[in-house]
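Take a look at this single chain in structure tokens; it is the form predicted alone.
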Amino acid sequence: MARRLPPVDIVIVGMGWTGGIMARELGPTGQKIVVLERGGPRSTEEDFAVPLIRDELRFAQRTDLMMDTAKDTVSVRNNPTEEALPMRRLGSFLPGEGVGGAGAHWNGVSWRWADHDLKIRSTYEARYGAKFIPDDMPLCDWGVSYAELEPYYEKFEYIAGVSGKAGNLRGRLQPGGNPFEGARKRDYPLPPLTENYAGRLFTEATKGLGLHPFARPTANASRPYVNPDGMQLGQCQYCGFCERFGCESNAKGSPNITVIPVALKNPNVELRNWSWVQKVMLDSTGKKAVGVAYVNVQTGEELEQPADLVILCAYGLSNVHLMLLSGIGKPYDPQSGVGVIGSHYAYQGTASQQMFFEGKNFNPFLATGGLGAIIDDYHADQGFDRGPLGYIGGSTITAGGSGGRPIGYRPTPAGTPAWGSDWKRATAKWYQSALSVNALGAVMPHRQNFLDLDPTYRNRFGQPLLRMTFDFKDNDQKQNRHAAELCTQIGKAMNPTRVNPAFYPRSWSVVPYQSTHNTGGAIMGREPGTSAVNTWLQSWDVSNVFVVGASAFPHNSAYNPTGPVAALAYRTAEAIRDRYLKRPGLLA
């Protein structure tokens, strides 16, 4: 029988970016806050110091900082006619586990999503007409605007120490930045990272094509920085061990060195590690949360933590899983299209062109997670006509490299044997001289892409796994194919010696890594019948439950998701602090 603990005011599930932001922002209210993190503690001194952190086998290949699929995983299939099977090892995406979550091992790329993303249905209807949107694509606006999120984007960028160059300051375009971005009140807190040779070649080629390259905005500090909370970030060392790794020099703006330490300085904020939340407990009406049930994974003890307010801040997929296990909201039914929990699951598309340059030296080992130049021309709303192409969405395209590590980075021309002496000679010859142009694409919601509970497979606690049904649909395929053509065009302009055939996925597979950008399943909106949470990320059905993270996204963009995840978290924390705690109930 579970042991019942003394009640608290607020319980937060998960201690990554969103959990850290919520604990940091709500701690000063005086509320007694408990944060439950299912993984262990992490610190730069104990876990990310040199030489420990520069272990490619442990962290990049064996994914030491990520979810342990032997304990919990998801089952996957491409369509509802197939039997879903458990993901036995991480591949396509890499959810984090432990303090900091995925924010401990992210690469730092930080975007502000613009109005054309946040008002996506109304934008496309106004430009192309309602019939341009397929009947099986439940596209919807988010219920918030860029102007509403702008101050929260800024707050996150200054907390995380984002390096970049503004493209639009108070409505005036700035040279060197993204000319398609929404207006911002202030520039980034730090200048862009040092340009590398790969980024320079890409910049020259894309400018020659009439495009608009700029340095990727990224939370890799280009110089030492002290954020508004007084937390110190070191200067990026371009060590090449960034994404999939913690940062040895505290140069990557992560929750571990920003919001979490500040939150834990507050005596009324308590962090409990190794606390695996199994469900949100509801009262007899099913309309009010009374706390959470969890297991101490080190001792096996079952516990109940009563609380007046429950905030789900786990990874997006885990947020949806907990809502389904807890009976919060109506589960989505793909046959009828009725229900909201599990709907609008989306991922991201990709395309790439690998090239080889005789006599050029790119030094790929000198890199960081967000290094490189990028273009937004084929994702922005201005100037890019999707009408003749027949798809909704777009792609950002970049070159630069995030780390030429010896195990994972072995570029060779097409036709090279996969092993043996010829392969060794090819890797030695081309290691320094290879370069890829990569596209990251949006994915729109589809009626047959969704999340639900698996009827067969269970996790270590006997609970049904989360089942993922997803594949790239016709709209995604058109976009990915076009992105591959663009990569080829840009690659040709860079004048390589040899090229490999351009790649784009014809069907989604869980095996190769693509991006840790899973979105949807508990989407936000202005109407309870078509969304799981309101624009404050508050459950329509259980008003003292807030669900914070990319699970709220009604579609996925060609941009990385951390910027709006953090901005929405700050906005939600402000609403809880200034409105909900004063008068609990559904926020209008």
Contents of the next structure:
Amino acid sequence: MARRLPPVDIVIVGMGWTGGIMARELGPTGQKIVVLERGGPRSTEEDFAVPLIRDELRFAQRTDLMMDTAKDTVSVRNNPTEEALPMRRLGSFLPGEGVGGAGAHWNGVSWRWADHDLKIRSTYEARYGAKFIPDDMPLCDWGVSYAELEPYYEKFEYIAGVSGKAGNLRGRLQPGGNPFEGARKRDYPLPPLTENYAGRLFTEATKGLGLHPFARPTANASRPYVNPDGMQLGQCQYCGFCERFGCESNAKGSPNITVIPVALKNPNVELRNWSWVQKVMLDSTGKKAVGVAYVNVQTGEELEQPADLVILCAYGLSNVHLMLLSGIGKPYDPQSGVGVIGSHYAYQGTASQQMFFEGKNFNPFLATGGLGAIIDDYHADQGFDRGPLGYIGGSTITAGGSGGRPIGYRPTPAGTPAWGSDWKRATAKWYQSALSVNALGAVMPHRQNFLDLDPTYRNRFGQPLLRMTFDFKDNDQKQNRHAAELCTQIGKAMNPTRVNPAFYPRSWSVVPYQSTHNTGGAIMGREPGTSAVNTWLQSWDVSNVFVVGASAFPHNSAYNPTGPVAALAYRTAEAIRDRYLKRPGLLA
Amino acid sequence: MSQPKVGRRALLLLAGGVAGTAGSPAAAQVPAAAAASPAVPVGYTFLKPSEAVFVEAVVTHMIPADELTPDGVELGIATFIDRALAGSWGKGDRLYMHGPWKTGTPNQGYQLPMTPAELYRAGIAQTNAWCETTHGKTFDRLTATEKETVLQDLSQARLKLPGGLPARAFFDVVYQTVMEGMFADPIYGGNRDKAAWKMVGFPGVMANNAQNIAIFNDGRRFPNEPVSIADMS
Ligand SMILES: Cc1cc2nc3c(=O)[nH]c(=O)nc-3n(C[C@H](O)[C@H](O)[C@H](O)COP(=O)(O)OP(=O)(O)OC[C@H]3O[C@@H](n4cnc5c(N)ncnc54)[C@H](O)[C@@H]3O)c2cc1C
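Having gone through the form predicted alone, I am curious about the other one (the form predicted in complex with the partner chain); can you provide its structure?
Okay, now the whole complex, with that chain kicking things off.
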């Protein structure tokens, strides 16, 4: 029998970016808040100390800061005719475990998704006609506008210490920024990072092609910085151990050094580590949550934490998993198309062009998370005509790089042997002189891409794994193929000595790392039948459960996700504070 | 020379008691190994003698001595592999190990019911068995050309291992660990004297580059003596 704990007002599941934001914002309401985090504590001094943290084998190869797939994982397959098999070790994506979540080891690239994403269906219908949207693509508007999210984007950029240059300040285009971004009221809190050689060449080449390069906006502090909560960030040292690592200089805007410590200063907020939530407990009507059931993973004890309000902040995939395990909302059935929980699962498109420049040194290890130049011309620019290309979405294209750690990064020209002296010579020759132009592509929802519970495989608690059915469908393939062509075009304009064949994935594999940008599964919207949560991320079915994270995204963009993940979290926190707590019930 | 190069430490191990191992003055090589002052002591904790011979043969073949670095065994890559297999990763740390076990598609990734250490052990035994059947000798005794073919065939899954182990799965773990042993921090036993980092120009763990990033952004090479974890400890 589980031990029942004294009730609290609010329980938050997960202490990463969104859990930290919710705890920070709701702490001052005076509510008694408990945050349950499945993993352990983390501090810069202990966990990210140099030289300990600068260990590619431990952190990048053995994924030390990340989800332990021996305990819980997902099962994967490309389509419903296949049998899903467990992802036995991490590969394609790297969810977090422990305080900070994936936010501890993220890169920091921060975008404001604008109306071309938030109103994607209306935008495409207006421009290309409703027929342009394939029948098997359940494309939807998000139910919020850029203007509504703008203040929350700003809030996140100032909390996380984003380095960048405004492209559109109150409607006025600014040189050096992204001319296609939504109008912003304030510039970024920090100037862009120092450009590296790769970024310079990319900038020159894309300008020459009439495109609009700018420094990628990223939460790697270009200068020492004190955020609005008084938290201090150090200056980024371009150490090249950013993505997959914690930052010893406190220069990466992570929840660990921003929202979480601020939240925990409040005596109303209690963090319980090693607390693995198994499900949200519902009352007999199934319409009200009464708390959560969890396990202390250090003692094995089962506990129940009663609460009036449950906020899931467990990362998109785990949010959906917990909803399915708890019976919150109607699970999606891909056959009939009925149900919403698990639908609209999407991921990230990619394409790349690897090149080699004799005699030029890119010093790929002088790098940081979001360093690089990027173009948004083939994504946010509404002038970019998708008609002849026949796809929805687009790609951002970049060169720069977050590090040149040599177990993972050793490009050689096509045809080079994989071992032996010739391999060594090619590796020695080209390590410094290789450069890749990379595309990050959108993924549109598809009826056959979804999440549900696996019928066979179970986690360490005996619960069914989350099952992921996903592949890059026709629309994504067209987009990624086009992105590969664009990468090649841009690459050639940089005058390389040698060029490898361009790459884009023909199907999704769980093996190579692509991105930790898993979206959908508990999507937001204005209608209960077609969305899992309203635009305040509140479950339509169980109104005292909020589901915060990229699980709410109805599609995935050509941008990284955390900007809108955080903005939506701030908007939700405000709605809970100002409206829900005064009058619990559906906010929409 | 017909005698294929065999890693000297495994040879020492194998030689233990066996007098006069042909053509290889093992004793003369002891000082060489000692002089390199490895970060991790020599000797094997996981690999059995015949396995050590196999691993050293693979490592020496894949990372031969040349103008760039000493051979892979001298770089400590076999030691690295031994420690990796003996340690938590080798024992299946973070690996989801519940059945049912199905082959699946390549997109579904690794699906064998074995830890990396078990996979290594089985792969060595089956590759050696295949070599014995086909060539009448174990892998380490093959000529360089024969070794090259075996490794190519394993990597392309053209070779059918007698115990039914998928060749590619074995090759993948071998290749991964050879590369890790070559380029990981020397504290794990490989990349001795940071030779692989020097080979490519990777500066290692010491990196306060807020100034350097502005200086080395015009195509010139960053001059650096690599720094390892041990150097900073
Ligand atoms: C290598 C890498 C690079 C990235 N780079 C970028 C980037 O450049 N830009 C960008 O926008 N995004 C990036 N991301 C993604 C970014 O990290 C996530 O979008 C962000 O962290 C999501 O916040 P979250 O709160 O939803 O999840 P997280 O920050 O991951 O927090 C979730 C927390 O919930 C906990 N949890 C999960 N299940 C349970 C449970 N059952 N019980 C208790 N606790 C639980 C987890 O342990 C974790 O601590 C990157 C991610 C990775 C891994």
